[in-house]
Amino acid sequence: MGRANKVVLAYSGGVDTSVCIPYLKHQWGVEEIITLAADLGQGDELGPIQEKALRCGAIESLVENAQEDFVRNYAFPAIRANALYENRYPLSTALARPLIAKLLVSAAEKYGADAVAHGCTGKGNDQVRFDLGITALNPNLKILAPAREWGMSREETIAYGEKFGVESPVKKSSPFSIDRNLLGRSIEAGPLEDPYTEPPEEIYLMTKAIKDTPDEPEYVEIGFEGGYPVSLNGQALDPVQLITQLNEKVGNHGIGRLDMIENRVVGIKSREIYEAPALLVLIDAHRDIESLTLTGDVTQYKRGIEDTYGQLIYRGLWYSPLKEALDAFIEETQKRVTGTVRIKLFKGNAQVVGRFSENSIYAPDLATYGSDDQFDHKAAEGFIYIWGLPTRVWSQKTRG
C-alpha cells in the first residue's frame, strides 16, 4: 500500500529501524528512503550505521552532529526550568526527541520528502514525542510508524529483515533495552520489569558503584550566567564540554542513578533506570543559585511552572503554545540568576555546601543573630497581629 513516495526515516542502526527500510518499500510501496541518524553523544560509531542504512536499501544516509544544539537549546532550557518529571526524572532521553523531530522535518523539507518515519512501537512514549513534534513543526508531513502497525514479534521482525538482506544482530547476551545520549542513559526491560528486582551493577556505565568510589570528597564549582551553566571550577566551557566533564566527575563518585516507576503517556506504568549525573547536579545547583537571587514569591510560584514544564517535555509538547509561554516566564526570572555554586561530591551524594552571587538578595545584617543584627524585632509583634487577624476572628467566631 503506497503511502508516500519519498520518506525521511529516523535511523539508529538497530533492528526495528533497519527493517523499516525494506518494510516501507515492499509493504507500503515507498519509492525512496533517506535515513537520518542524529549524533547526540550516544557514543556509537555513526560511520558503520550510515553504511548499514545504504546496504539496507536507503538511497541516502544522513548523519547530523547535533550535540551542541542538544545541550544549548534543549538541555539548558530544561535546567533553567529545573524540569523533573514526577519530581525525579530529569528528562535526559525525552529531551532528545523534539530535536530529532526538528532534524527530520528539516531534512524532509530539504529533500522534498512527503513523509517522515520512525521505528517506535505502540507502547512507548517516543511515538508520542515524535508524532507531536513533527506535527507541530510541519502539519502537512505524513508520519509513518511501521513498527507500530506491522504486528511482528522480535523474532519475526529479524526474520523479515533477513529476507531482504538486513543482517541479523549478534545474539545479545543482555536482555536490557538501553538508550544513551550525552545527558544520560535509560535502561529498561528484562529482569527490570519486576519492580522488586534490584538492578544488577552491570547495567550502569556512567556511574560507579559506591564501593568503587574515591574515599576522599571532591569539590566542584559550577558557574551560572542568566541561569545558564557556563563554567566548571572557574574554567569557561562550551555546553558539550561542560556536560561531558561534569558527567565524568559526578559519575566517578557514584552520583546520578535513578530507579523509579513512572507513568507513561499511554497510561501504563513502567519501571525505568536512569543515569544522568551532570544533569541532576546541574538542576540542584541551579535551583540553589535561584534561592540566593530570586524573591521568595517568584521562587515559590516557579515551582508549579517547573512541574508543568517537565510534564510538557515528557508528553511530547516541546513545540506548543503553553511551553512557549512558560519559556517567556522563565526567561524573565533568569535575568539575575548569575553566580557560583560549590558542591561536595562524596559516596553517592552531591551536597551544595556554598553559593555566591553579585546579585544575591541575602542580607547578612538582617539574617544574623549576632551583634550586627539590623532586623527590627519590635516590628514583628505588629506584623504578627495583622497577619494573624483572620485567624483570630475565625477562632473567636467558631470557638467562642
Ligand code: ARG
Second form
Amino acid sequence: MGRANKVVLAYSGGVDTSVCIPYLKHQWGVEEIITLAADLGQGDELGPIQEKALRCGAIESLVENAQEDFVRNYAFPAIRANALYENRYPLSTALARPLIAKLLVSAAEKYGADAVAHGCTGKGNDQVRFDLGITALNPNLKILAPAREWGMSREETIAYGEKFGVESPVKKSSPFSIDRNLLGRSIEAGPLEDPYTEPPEEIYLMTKAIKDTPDEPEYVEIGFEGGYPVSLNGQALDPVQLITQLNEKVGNHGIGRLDMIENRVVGIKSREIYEAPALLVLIDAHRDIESLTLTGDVTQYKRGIEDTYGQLIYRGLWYSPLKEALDAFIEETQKRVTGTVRIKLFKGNAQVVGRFSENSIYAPDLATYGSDDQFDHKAAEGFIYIWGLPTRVWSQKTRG
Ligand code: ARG
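Please supply the coordinates for the form predicted in complex with ligand ARG, as a counterpart to the form predicted alone shown previously.
Entire complex below, previous chain first.
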C-alpha cells in the first residue's frame, strides 16, 4: 500500500509489537523494519528481545539503555514540578513516552527511515504521547500505528503472528495489562475493570503487603540540590542508583501504592493501580524542602503551574512551548531548593519528620513562642485594622 518504505518500530518484545513486524510488511507493504527497544529499567532481558525482533523479520534490532536519560531528564524535572495527574498519579508510565518518542525520531533520522511505528491501540493515552512527541520533534515523519487499525482480537493477533513465525506467549497470559519501568508499575484490566473489586495482592511487585513489612520504622534522609534529588542517607548517588535504592527501601515498608479511577485523554474513565514508591516519596520530600526555602506566594503560584505541568505530561505535550515556558518558571524557583528531608518509613506511611536547609527562610526568632520572640505583636493590631477594613465596611452596611 506504500504507506512507508523504511520504518523504526518501538518494540517491547510482547505479542502486539512483535505482530506489528509482519503486519507492517505484509499488510502495509513496508520494506524495511528496524525495531527499537529502550531499557528503562523494566527488568526484561533485552538480549532475547533483540533476537526475537530479527526472527520476526526486522532487518535491524536496536537496544538503547536510556535509564540515566529517563531519570535525569524526565523524572527529575517532574519531581521539581511536584507533578501529579489528578492530584495523585506521579506519571511513572507517562514520563517514559516522550523519551521513547525522542529515541524513535533520532533512530529514524540516523537510518533514513520515512516513518516510525508503535503498537498502541486507539483507546489509550500512550498513542497520544507517542504521536505528539514524534510530531513535535520531527513533523515530517509518518506515524504508523497498526494496532489502532487492525481490529484483531487478542486471539486473532496471536493467530496472525503464528502464521509469520511470531511465537505465541508461552505462559498463559495474565489477565492484567502491565507497564513497568524504573519509576513504577501500572496495572490495569482483567478483574480490576470492576472499580469495586479489591486489587489482588499478587499484582504488586515493588511494594510489600503491610502484614509483611518490618515492625520497626526506618528513617531515610533525602538530599536535594537546586530541586534535584542528589543523595540518600548522606551518600551522593547518581539518579538511577538513587531511584533504585529508594524504591527498595520505600517498597519494603509497603509504601507507594495507588488505586484510582482516572480520566484518560480520550475521555474514557479507567481504573488503574500504580506502584511508584520512590517517585511518590521524592515528590513529598521535594514539596517539603520547598516549604522551607520558598516564599509563600511563590509556593502558592507554583501550585497552579504544577497542576498544568502534570496535565501536560499526561496529555502528551512534553515537547511544547507551554512546557518550555513552565520549565523556565520552575528553574527560577528551584535555585534555592537545597537541603535535606528526613522521612520515617513505617507500615505503609512515609512521614516527613524533619527538614534542614542552608537556604531556609524559616526564622526561629519570629516563629518562637519563647521569651526571645522578636515578632512585634503590637504591629498586628494596625495590620488587622487595615486588612479588615473591607470586612468592617461591609458589616456596617449589611448588619449595622
Ligand atoms: N494510565 C497510565 C497512563 O496513562 C498507564 C497506562 C499504561 N498502563 C498499563 N497498565 N498498560 O500513564
